[in-house]
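Taking the form predicted on its own, here's one chain by itself in C-alpha cells.
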Amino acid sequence: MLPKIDVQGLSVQFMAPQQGEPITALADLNLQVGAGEFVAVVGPSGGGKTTLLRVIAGLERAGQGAAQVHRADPKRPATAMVFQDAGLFPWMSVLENIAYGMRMQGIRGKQRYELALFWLGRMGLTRFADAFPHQLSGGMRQRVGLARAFAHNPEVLLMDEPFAALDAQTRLELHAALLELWDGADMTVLFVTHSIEEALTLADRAVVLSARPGRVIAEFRVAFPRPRDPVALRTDYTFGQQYAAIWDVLRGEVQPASEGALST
C-alpha cells in the first residue's frame, strides 16, 4: 500500500541573499508518512523543516528527488497548510477567512457559510464571526487558522509551527483542541515543531531531522494511545523517558547548527 506521503531522495537549494553563493536546506532526505498518520517533525533551526513542507505543499520545487501526496479523493483538496502566524487576511471577518478555502474549492455560498459556522463553533468561537483578526488574540487567531484548515477538508494538513508564539497555557489549549478535531477527521498530519514536548503530546511518531542540509536522522514510535489529554501526558513517567531519548540525538545537531548561525 502506497504511503500518503511520500519523499524519496528530496534535495533543495537556494540562494543565500547576501554571500551569494548557494545553500543545500535539505540534502537526499527520505520519509513516508502512512494515511491518517499524525507524524511530527523535530530538528534545529535552519534546519529544512520550513522548507520540507513547503515542498510537498507544492510552493516550493525539489532540486533533485521527489515529494508526492497520494491521493485517495480527486474532489478533496490535496493539502492545506497552518502556518505560524495563522496567515489570516486581515480585510476579512472572522467567517469569511474561514469560509475562502471552500470559496476556492466552488462550494456555493450557503453551504460554505454553514459549514464556516460549525467549525467556529467546534473551536469556540461563534460569538466573534463578524470580528476581524486585528481583533483576536494570537491563540484565538490561530483557533481561526485551524478552522479554516479543517473546513478546507484536505487529506494532508500541513503545520509549521502554528503554536510556537503562543504562551505555554494557550499552547496547551489548543493541543487539545487539535487532538479533539483530528480525531474526527480522515486527515494525514505532518507537523514540524522545535519542542519536543509537543511532538510527543501531538504525533503517533516523532522524525528527527539533522543540522542543515536537513536529512532524517532517527524516528521514535510514541508510546501514548489515544485520546490523550495534554496536562496529563507530562506526568507520565514513560514521556520523561522519551523526551530524553529524542532530545540525545537531537543535542548533537543543535550545537552545530548553532555554531553555524553564529559564524555567518
Ligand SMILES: Nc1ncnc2c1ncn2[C@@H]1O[C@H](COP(=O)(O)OP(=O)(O)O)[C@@H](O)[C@H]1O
Contents of the next structure:
Amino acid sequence: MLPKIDVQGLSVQFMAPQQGEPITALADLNLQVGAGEFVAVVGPSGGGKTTLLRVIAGLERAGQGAAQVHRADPKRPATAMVFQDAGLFPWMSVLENIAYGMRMQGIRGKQRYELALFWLGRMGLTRFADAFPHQLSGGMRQRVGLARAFAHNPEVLLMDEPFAALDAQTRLELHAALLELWDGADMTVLFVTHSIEEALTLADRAVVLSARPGRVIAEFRVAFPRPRDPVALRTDYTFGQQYAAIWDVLRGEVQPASEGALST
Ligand SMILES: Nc1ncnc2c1ncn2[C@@H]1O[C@H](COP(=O)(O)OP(=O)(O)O)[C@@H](O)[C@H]1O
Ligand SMILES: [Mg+2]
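In place of the form predicted on its own, output the structure of the form predicted in complex with the named molecule.
Following is the full complex, with the preceding chain placed first.
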C-alpha cells in the first residue's frame, strides 16, 4: 500500500538575502507516513521542520526530490495546518471561525454551523460559540483551532509546534483533547515539536531530525497502547527509557547550536 505521505530525497535551499550563499534547510530527507499514522518530528530549532511541513502542504517547492500526499478521498482536503498561534480571525466569533473554512469548501450554511457546533462541543466549548477570540485563554483558542482543523477534515493534518506556547497543565489538557479527536477520525498526523515528552505522549512513531540541514537521523516506535492517558504515561517506566534514548540522539544536534537545555 502507498504511504499517505511520501517524502523522497527532499532537499530545500533558500537564498540568503545578505550572504549570497544559499541556506540548505533540508538535505536528502526521506520520510514515509502510513495512512492513519500519527508521527512526531522532533528536532532542533532551525533544522527545517517548518520547511518540511510547508513542502508537504504545497506551500514551498522542493529543490531536489519530492514530497507527495497520496489522496484517497477527493472530497476531503489533502492537508490542513495547525500553528502555534491558533490563527483565528479576531473579528469573527468562535463559531464563525470554525464555519469559515467549511464555507471555503462549499459546505452549505446550515450544515456548516451544525458541524461547527458539533466540533466545538467535542472540545467542550459550546458555551463560547458566540465569544470572540480575544475573550478566550490561549488554551481555549488552540481548542478552537483543533475544532476548526477537524471540522475541515483533511486527510493529512500538519501540526507545527501547536502547543509550544502553552503552560504545562494546559498542554497536557490539549494533548488529551487532540488524542480524543484523532482516535476516531481516520486522519494522518505529522506533528512537529521540540518536546520529546510531547512526541511520546501523542505519536505512534517519533522521527528525529538533525540540525540544519535537516535529515532523519533516528526513528523510535512509540508502543504505548491507546487510548492513552497523558498524565499516567509520565509514570510509565518505558516512557522514561524512551525519553532518554531520544534525548541521547537529539543532544548532539541541539547543543552545538544553542548550548542550552531542551525545553519540554
Ligand atoms: N523563506 C525563507 N527564506 C530564507 N531562509 C529560510 C526561509 N524559511 C526558512 N529559512 C531558513 O531555513 C532554516 C530552517 O528553517 P525552519 O524550517 O523554519 O526550521 P525549524 O522549523 O526547524 O525551526 C532556517 O535556517 C531558516 O532561517
Ligand atoms: Mg519551525
